[in-house]
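Just one chain follows, in the form predicted alone, and it is written as structure tokens.
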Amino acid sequence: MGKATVVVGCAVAVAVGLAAAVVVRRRMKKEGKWGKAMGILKEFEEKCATPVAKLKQVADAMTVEMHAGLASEGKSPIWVFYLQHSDEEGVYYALDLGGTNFRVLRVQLGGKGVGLVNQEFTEASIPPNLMTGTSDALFEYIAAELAKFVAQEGPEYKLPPGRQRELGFTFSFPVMQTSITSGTLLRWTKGFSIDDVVGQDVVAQLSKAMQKLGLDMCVSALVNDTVGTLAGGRYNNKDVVAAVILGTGSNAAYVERAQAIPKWHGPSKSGDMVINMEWGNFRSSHLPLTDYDHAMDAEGLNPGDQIYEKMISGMYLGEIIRRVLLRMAVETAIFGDTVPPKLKEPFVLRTPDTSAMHHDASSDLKVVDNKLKEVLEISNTSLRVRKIIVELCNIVATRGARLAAAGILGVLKKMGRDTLKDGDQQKTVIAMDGGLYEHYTEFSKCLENTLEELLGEDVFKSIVIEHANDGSGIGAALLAASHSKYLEDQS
């Protein structure tokens, strides 16, 4: 009896020991995978690092590219515009196409000493199928929204007989501008890919669509969102010398002296010209690109193009985070033994989602938990997994914001406004617009803090960053007014 008891006791002890060993092994395996996840995070953080020395190298490279762009016909195109004089009068329209949404605006100008009297707008989304469809489908959809807006006008906006409505067309994609009212699309960005528009005059495409719908309107100025923002900002504040868009995409424009543009052979009414930089296509060996950036670029619609934009703009920040999370899910089972199917979908994680998670201040990161369920269909995450996701959002946003600040420093250096001269009291106002800058608080705070870090406290005090809400659309309408074919009739 005693012998049997001993055998049973030993068997139980062995079973308990084996069970304990399994638990320990599982825990060790789990901790090993967790350690690997943390290793992926740490490696990514190191690759994304933006120390001040690197940022200054990026700024210097940007300045060099700006000089080259002004001098060489073979470099990226520049758009050159006269600045309006604030004495235009009448009703003008703007169509602002810069990404997945577009706006239609109407502005009423009161003439000298009065300025902007009234403005109204409507907004519409572009259906995803039209972003990769045909030229006719896209422009006829846009023209229909424009016609609908005009059809709802009251009698006070009726124009004299024989006079057409005039439109400023904000088209925020790389274009080779051939005149104030014509420009050939070089390539699409921001998720658009409509082959039969590339190489075509975008004003002609819009005009054809408006004519087909019987809309009596002509394009008086083709601009992009950055030029429009600068023109709109400068209309109210003559200290505005640059504009930066940080939204779905990114670009910058600044005021340059006409004599500083070797490849400009035309006249300048004021001596000051607006230069569109197309800085989204800037690239430099100093940019801290990771394997995730390279893969996203190679698999995208425009490989090799818009490298800087892909690091700093709202279209891409969420996608970079998704790619890191996917690697963690595959290699470390951070979300369980099965990789969540949604996590495999490119661009499913949008920057508004990552912004919401980054700003989550709750102790249990409830916003992160909800976003994972809503967007990626991932449930039951632990707090430490949610903390990793917040840290990923921080790494990507910080890199983007600091690189954007470096670009602004490059522009300031080109204009000679990165230092203070004795007795110089000038203010340098930069008009900023775009949903990323406006709504992603951690991003915009980091950008401004980095700019102060790069310039120093004293110089930074002379810099004013002004949010120019709807600036691009209003600016396009103002440029339509200043380039109106009826200007002589008003004088």
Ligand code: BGC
Contents of the next structure:
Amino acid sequence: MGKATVVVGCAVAVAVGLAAAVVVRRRMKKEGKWGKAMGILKEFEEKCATPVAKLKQVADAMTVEMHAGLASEGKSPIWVFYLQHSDEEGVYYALDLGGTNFRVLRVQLGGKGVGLVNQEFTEASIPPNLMTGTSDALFEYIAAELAKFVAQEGPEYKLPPGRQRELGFTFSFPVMQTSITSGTLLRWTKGFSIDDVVGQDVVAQLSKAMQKLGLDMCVSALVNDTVGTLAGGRYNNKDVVAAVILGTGSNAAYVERAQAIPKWHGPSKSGDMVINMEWGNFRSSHLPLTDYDHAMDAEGLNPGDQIYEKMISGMYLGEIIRRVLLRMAVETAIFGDTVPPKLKEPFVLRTPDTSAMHHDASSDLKVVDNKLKEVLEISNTSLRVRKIIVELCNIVATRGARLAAAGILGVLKKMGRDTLKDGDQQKTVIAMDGGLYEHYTEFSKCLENTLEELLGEDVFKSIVIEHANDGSGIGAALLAASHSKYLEDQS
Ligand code: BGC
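Same protein, different state: after the form predicted alone, show the form predicted together with the named molecule.
Full assembly next; the chain just shown is listed first.
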């Protein structure tokens, strides 16, 4: 080999060596970033852990809160009268306001032994600007939709002559109920924020709007969706003793003996009351809160409120995942050198999207890939990045579902239904509603498995979770019927 060849050979060797070094350095850097991303994931997973011992502490804290709430005035839970009749007759309406959609329902009750004869409903969405606008704008919009629906009432619905139409108003926000037909809004939840309703009687606001439109209808019952679900469930099955909503927001209601409520001084004909727990506002030092939860709470519309709801309900699961992904994007560039702008938008990642990603059974995680493109405008992700995303969905859904199961255990404890008494064959039926429970299979499966883990196999067999499809609308109409002003006239 000549001198020149040797020199060239050396130069090539040096160049190859340098290029290899660059590749190795890049790979190390990439691996370093990757390691960091995995570190963020691992840390998040650890902070979200919900071992059985912790869940039991959460359940106990929930039971303690329930006792405190029954004793002290001005504190949730909030009472309402219990459904006493099941033989009402006539046409009744229900209006269900509790999220971005609201429903209006019409039922014809056939009287003793006949039950529900006809029912119809319509659904409309609330324009986003009305969720943060004024009281008049919101209630007038709702009253107008209600009026349209009433105008379509067919001849099969029979309103006895001389009677005004009656409405069960399901208003699914925290209300201090002052009677069956009045209650003041304590605070908004689920993305609503209309200052001039807070502290006002919501029935008065709706009635004013109905009057303005000349809609001849009165509110006979103001109910929460949990209470409506419980009443609707109990109409069909007497073993229903509690209702849980797992949807955009979350809450539970259960049947309590009137004597067990120190702050209740009024009469109770049946001896039973329905307690609307407003469990979404529960908080405890045992809740596994992470920095992401704290930041979401602090930057949201209602900081400091609804802490439990923010860990378990549909409005928030996607947002928690978005926050973890954003941190990974900023600190570890998992989506490349620029942080995807969409990822910076609060609440852009909705729980139905994360649910779809979590349930992606394809080997190359095609659904995840599509959702990333469609919702976050991120393309060209590697399979391992997509796997991280599925893992994040799993962590957040598992924490939420297990904590929801702990809440149910707390309620069962308060009702003395967390153990079996000798020879006890009694079933405890929980009416369950809400899109999160209905559509997020991994979530509902995990909730039920966790409940079994907490209760043990035998007690778990005595618990039935019954999916109540729109139980709250029918329940509200039934409550309107059982609290009809015409019944009071007769008694
Ligand atoms: C509200 C409750 C409601 C629950 C489920 C919560 O945000 O405070 O009143 O029952 O959502 O809709």
